[in-house]
Amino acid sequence: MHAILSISHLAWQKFFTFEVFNSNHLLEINMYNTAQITFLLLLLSSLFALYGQEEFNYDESKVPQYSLPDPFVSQNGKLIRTPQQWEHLRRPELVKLFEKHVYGQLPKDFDQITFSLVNEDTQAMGGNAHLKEVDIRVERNGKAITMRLLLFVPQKKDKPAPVFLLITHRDPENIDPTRESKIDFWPAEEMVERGYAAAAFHVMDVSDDSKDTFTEDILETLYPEQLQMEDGMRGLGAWAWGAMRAMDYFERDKDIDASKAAVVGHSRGGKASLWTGAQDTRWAITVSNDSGCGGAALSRRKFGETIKRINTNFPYWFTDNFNHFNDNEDALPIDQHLLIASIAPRAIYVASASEDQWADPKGEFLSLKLGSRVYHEIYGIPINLPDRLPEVEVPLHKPNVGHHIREGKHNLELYDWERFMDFADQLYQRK
């Protein structure tokens, strides 16, 4: 009973951060009006009725044995041994798998692509920055949507600045362009004093982040055949699909290095980041933070977050064929650590948090760690990652792979963007 109280807390805990306090109508109690603690009540009992059926893993004794798809094996039984295998035959066919079972199709296509400059500042932050605002107009068949690009080039360059991108998914305080809201999931004044440029989206301009109106944006007015796939793009997808647009104008912008360019997530945008590198191979650094199931974590461990769970709750993030394999990990073809592969040779970059299990920090670095032997088999690059999960805020940078596991819970803090601005600093000196 202590073992299942214990589970339950902790899923509760996740719970309340992500469904409730994250939702898109918060609920509000007045402690006076009987109605609304009537309903309060009712909602924790249907809740408690509904995890009280299903245990979550937190004991790694009770891992259960699997086995994992070779990196290096093609489905037709191929060695996979040059980059050249690797780049046009095992790659694109893992992307492909990734795209069937897990993320969905990534449609590429569209009629038009403009980008507008609606406001800027060329004294932001105090003189130090650059700010501008993008709107980047996207035409298909006569429709079109417009996402919001926030970006910061520092003023002190001597050449284009390379740039962090940050996919949220937060509240959009998070990434107030005044800076008259300054939060450390999103540090800009940190990131321009340390000569990148920092820029963000918010998924909702592509994909709200609701199974009730995840439709809405690119998927009903530009892709809507999509919804109609078993493998069609979902919400992670348009969110990848989002960045993409965003490289499409770093590309364009003068003042921004391209070719030295990181997108970032965190949690579920975690995993659009991976999928975003995965897809699109114009990012230099991919940064996975907290993503747990369907981002690095490996689904087979059945350690926190399950595949099951993540379906339920999140039905809109992931393809319909997802749902196969509930409760069914051992029979996906693919697992996460050939997620992260698949970004070989670019860099990987992967944190946690020390107390978020849910979202299986051990089962994170054991995807880095089998998934980055792409880097050192295929590409010859020394990358050695220790057998033992690395001590808490012990960073570890290897060429082209970085990991650390931060102290504290499921966020995203100066701290890691420090992490990752350092791992940045190390490989762009290289090259």
Ligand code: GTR
Second form
Amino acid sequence: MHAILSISHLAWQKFFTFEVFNSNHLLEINMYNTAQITFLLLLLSSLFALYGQEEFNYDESKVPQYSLPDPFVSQNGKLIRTPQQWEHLRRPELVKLFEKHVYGQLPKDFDQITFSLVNEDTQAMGGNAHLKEVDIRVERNGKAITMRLLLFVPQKKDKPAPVFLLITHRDPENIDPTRESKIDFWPAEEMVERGYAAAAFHVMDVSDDSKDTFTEDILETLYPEQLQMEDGMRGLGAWAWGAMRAMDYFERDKDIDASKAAVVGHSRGGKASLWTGAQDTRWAITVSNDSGCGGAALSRRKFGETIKRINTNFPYWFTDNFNHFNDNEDALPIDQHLLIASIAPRAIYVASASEDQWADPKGEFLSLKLGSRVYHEIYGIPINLPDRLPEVEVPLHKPNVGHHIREGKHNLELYDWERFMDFADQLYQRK
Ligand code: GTR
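In place of the form predicted alone, output the structure of the form predicted together with beta-D-galactopyranuronic acid (GTR).
Below: every chain and molecule of the assembly, starting with the one above.
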């Protein structure tokens, strides 16, 4: 390494040997060094490629041997067979394990919550929807934060309406209440057309998606003690907390059928939606889109993004304890199939994109297949997912368990939403 650094030092010195001819503004690079520079760049890029291959595997044959914790055996070795045992023993213990090692605690206590309708339009979307912009103000120990919930309720369909809530970290333009911007990332018009209320909130209202500012809002204001704890709440947990406050509102709005509410998230939002669904049994459907590492994908496969990489790049998403599993996945007492299992028997939908290998579509499907055994073996819901990864754009819609792989890149698109709505139609027996 030292040798490489010395070569590179020399080369950079030469690279920057310019001769400037002020008179005619010509800049001339010392060409006799180009051969050495080219050699050096080639050397460096092959070193980076080597490192890349080592750290991020995209080769199925290089997935390590692994064994996964069993959903049906409790921590003290008890066999889990009945819904009673699942709901009172295994599921709570799994949620606790995810709190301790992955996402951190999710404090649910506060002193007061108030909802204010700050803007509405009963003729939104050309009369098809009732727009409500609601400020949700939460107070604890004399301090308060406010998050904004955006909601379009269909006007021309039966009410109360089932609802899809999107947790979003992307440009707020994606959830434009004026609808001057209509982006397929949140196709509110299509949802309304199909009789669903479209709801969304931006994560920056509860915890900014930035390592420098994520503590502002709920962490410093409402739950500062969490920041001192190794298993304290961090960014993803705060976003799940936000989704739960949106649910608090749905339960009070007579236009919304809160018993038919789906929480949806893309990528980092998908990790948060899974955590929401595992924590909060009020959600009828939990949807994860391209959630990958720390979301639906099995960590032990080490395919695409790894725990070490995600903790390094996004140190504010997971609780501090998650760092213990950097390059140490086998030591985890859980894997992500058990997060999916924790959502059972409520419905779960996992969506992937064919070109999104970073998020490991196969690992996401395996996790869904293994986690969804709970529906079958504990609740007797006939779900037995195939061994093979389903074909691209051949959705698999079983009772309570949905899956598809969209053709294309890492994104949330109209195709994905249409499948989520098909699945909800089937679950709620709507046309
Ligand atoms: C990536 C990150 C993923 C995923 C994604 C996203 O950079 O590595 O885990 O969350 O961002 O949120 O789009």
